[in-house]
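A single chain, nothing else alongside it, follows as C-alpha cells in the form predicted alone.
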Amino acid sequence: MLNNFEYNFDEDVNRVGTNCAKYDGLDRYFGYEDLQPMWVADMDFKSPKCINDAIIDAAKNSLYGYSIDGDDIYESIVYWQKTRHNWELDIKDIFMANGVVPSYSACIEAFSEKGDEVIVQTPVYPPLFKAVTANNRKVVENRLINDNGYYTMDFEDLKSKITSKTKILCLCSPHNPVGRVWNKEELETLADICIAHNIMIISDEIHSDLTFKKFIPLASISEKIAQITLTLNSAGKTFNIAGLNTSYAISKNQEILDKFKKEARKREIHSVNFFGYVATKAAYNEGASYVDDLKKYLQKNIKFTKEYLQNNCPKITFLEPEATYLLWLNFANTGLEHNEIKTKLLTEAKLALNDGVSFGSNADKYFRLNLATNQNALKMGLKKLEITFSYK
C-alpha cells in the first residue's frame, strides 16, 4: 500500500450521493451545495477489511430482525480497553445503548432534576449543550484557559460555579475540540473537587483510541474516582463506524450503571444495531494495527498542516492536537470579525467547517477543521484557505 501502511488512507472515496450527512447534507447545515467539506467529525477513510468482512457474512442469511447482545461483544469491549489503555473491566461493568449522544441525555435525566445545574468544559462538543437544555437542567460554563492555544482546566473556576443545585459534570477526555489529552494529575484535581462537592461525572472517551500521547481513562485511576464515573464510549470515530449507532457506557459503581439502564431502556435507546454489534466486535478484536497506521497517517496530515499553514498562510494558527483528528483553528490574526470570516469561508474559500461559537462562548474566531481525509483533499482545503486569508 502507499506510505508504507497495511491500510491505503490515500483512497479517493466518492461519498457523495450516499446519503452522507457530511457530503450530502451541505445545503441543509450550511445552505450552500458546493463547499469542499471539512466539518463534521467522521473520516473520508474506509473502515478496515475485518468490519466489512464481518458484516458481508452477517449479511449473509439476508435476515435482518431484531438482535440482543451476547458475551461476545462485552468480552471484545474489555479486552480492547485491557490491551489498549490497561484499564481493568468486567462484563457487568458495562452497559450497550445506540449512540453517546443519546447515552449524554439520558445521562441528564438519570442524575439530575429539572433545575438542577450540569457543568460544561467550554470551548466543547456542541449537543453537550442541547443534551442538558433538552432534559430542562441548567448549563454551567466552566471556561479552559487557553493559553497561546494550549488549553488546561481552570479549578479555581470550577470551585466557583458549584452550588447546592450542580449535580453532574460532564468531561470530555480526550477534548473535543481542542485536543488536549487530559494528565493524571488533571484529572485527579478534577475528581477530587467532584468527590467533595458530591458530583458526578460523566466522562466522553469517545475519541479515546486516537491519542497521541498517554491516554488514561477516568475511572481507571483509582477506586474512588470509579465510584462517581459514568464512561460514555463507541468504536464509531476509532473505526468510521458512528452510523452504526453503537455505544456503550461503563461504570465499576453498580448503582450507578443501573440508574442508566433504567433511564435508557424507558427512553429505548437500549437496543443495539444488528450491524453495529457485529461491526463493533470485529473492531476491537481484530482492528489494532487499522488503528497504529491511522494514527500515523493523521499525524502526517498534523504535520503536513502545521507546515503549511506557517508558510504560506501564518494569519491561521493552532496548536498540534495530542489527539483527535479535529483541529481547532485560530482565525484571530487575520483581523476580521467572526462572522467576516464565516462568510469568506462560506463564499470564498467554499469551506465548510464547524462554527467555533457553536462549541462555547469563549470561541469567537476559532473553527474546527476535520483532517480525516487523503492528502490530495486536505491541500485542496488548505490552498483555499490561503487564497482567502493570505492577503496582505
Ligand SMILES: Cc1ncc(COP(=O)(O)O)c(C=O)c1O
Given for the second form:
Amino acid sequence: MLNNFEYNFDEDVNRVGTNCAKYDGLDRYFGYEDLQPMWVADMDFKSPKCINDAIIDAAKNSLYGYSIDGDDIYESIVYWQKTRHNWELDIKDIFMANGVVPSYSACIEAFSEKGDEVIVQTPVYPPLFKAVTANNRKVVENRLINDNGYYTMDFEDLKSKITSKTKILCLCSPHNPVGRVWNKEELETLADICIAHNIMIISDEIHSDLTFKKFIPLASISEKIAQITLTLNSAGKTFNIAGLNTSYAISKNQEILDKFKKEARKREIHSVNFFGYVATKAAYNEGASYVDDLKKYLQKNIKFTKEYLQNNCPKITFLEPEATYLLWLNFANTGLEHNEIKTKLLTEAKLALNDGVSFGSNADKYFRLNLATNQNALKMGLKKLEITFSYK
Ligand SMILES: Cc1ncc(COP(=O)(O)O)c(C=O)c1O
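The form predicted alone done, now the form predicted together with the ligand:
To see the whole picture, the full complex is given below, headed by that same chain.
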C-alpha cells in the first residue's frame, strides 16, 4: 500500500543481521540486545529506487577498484544546491571526501594550530566537539539559550568567549539535536561577529534537505560571508546512504578550499567511495520527489508524536523541530534524575535513545529520539514511553 505517498515509508524493514549499527550495535552501545532502536541518525526507510538502480548497474561490471571524481558528480551537487536551496555554485567550489565528520576533523587541523580554540554551540552533535580535542585544540562552549524548548544563539556570550586563540566557529545548520533552522538574521549576526574577529566558520549542513521551513546555506547569504566559510554536506542523511561514506566540502574562497584539499589528501580521506559516487549522483539528479514525500511523512510522525505525548504522557515534552527527524525530548517534568530516566529507558521501556548529556553539559534530563521509522514502530515506541513514564 502506498497511501498518499509515492514511496512506501510504512513498509516494515528488517535490518537485524545486516551489520547495521542501529540494530546490531545495541549490545555494544547500550549493553542490552532487546531494545527498540530509536537512536543513531539513520532511517528505517529504504533509499529511493534511483539509488538502488544506480548501485546495481555499477555492480554489473564486478569491478570495484579505486574511483576518481569527475565533473558529473560536481554537476549533480551544483544542480541540487541550486534547485533545493537556490545556492549558485561552481564545480571548482566543491571537493569530494569520505564523510562529514572525517572532513570536519581535517578542517580543525587545516585551519588552526595546536592549542587554538574552537567554538561549538552546545548542545550539539558530539563529534563536533570530540574532533576538536582529538586534534589537540581547545573546545570553547557557546551554549545555546533554551527558552521553553526553543533554542537561540547567545551572541553576547559568544563575544565574551572570543580570544586571540579563537580560530574556528563550528556551526551546525540546521542544528542537531535542537532542530532549529537558523534564520537569516541569526546567521548574519553570527557571521558578522566572526568576520570582525577573523574567525572562520565551518558550517555542517548535513541535515539541510530535511527542513520544514526555508533553509539558507550560510555561504549563500553574501560574498563576504562566503569568504570565511567552508561548508560540509552529503546526501547521507537525506537519502539514508550514510554507510557509503561520501561527502563534500564547499568554499567560494579558493585558498580555504585548497587548504582543505591538502589536509584531506594528507589524511587520505579524498578517494571517492565507488558506490557512494553513483548513489550521490543518482540521488541529486533524480531523487527530489523522494525527499518531498519523506518530509511529509516525517512531519506526520512529528505531529503524531506531539499529540500522542500531550494526550498520554505529558511529562515528556518537546518543541516540534524545524528540521531533522530527531526529537529533543525533555524529561524534566517526570521529577526523576537524569540517571534514573536513563535506567528506566533501558530496563523498563526497553528503548535505545541518545543520552542528552553526550551532546554537551547543558542537556540534563534530555534524550534524543529518532522518529524516522514507520508509524507502527513509532507508536510502539511511544507506548513504551507512556507505560514507563505516565503512571509512576
Ligand atoms: C550534524 C551531523 N554532522 C555529521 C554527521 C555524520 O556525517 P558523516 O556520516 O558524513 O560523517 C551527522 C550524523 O548524525 C550529523 O548529525
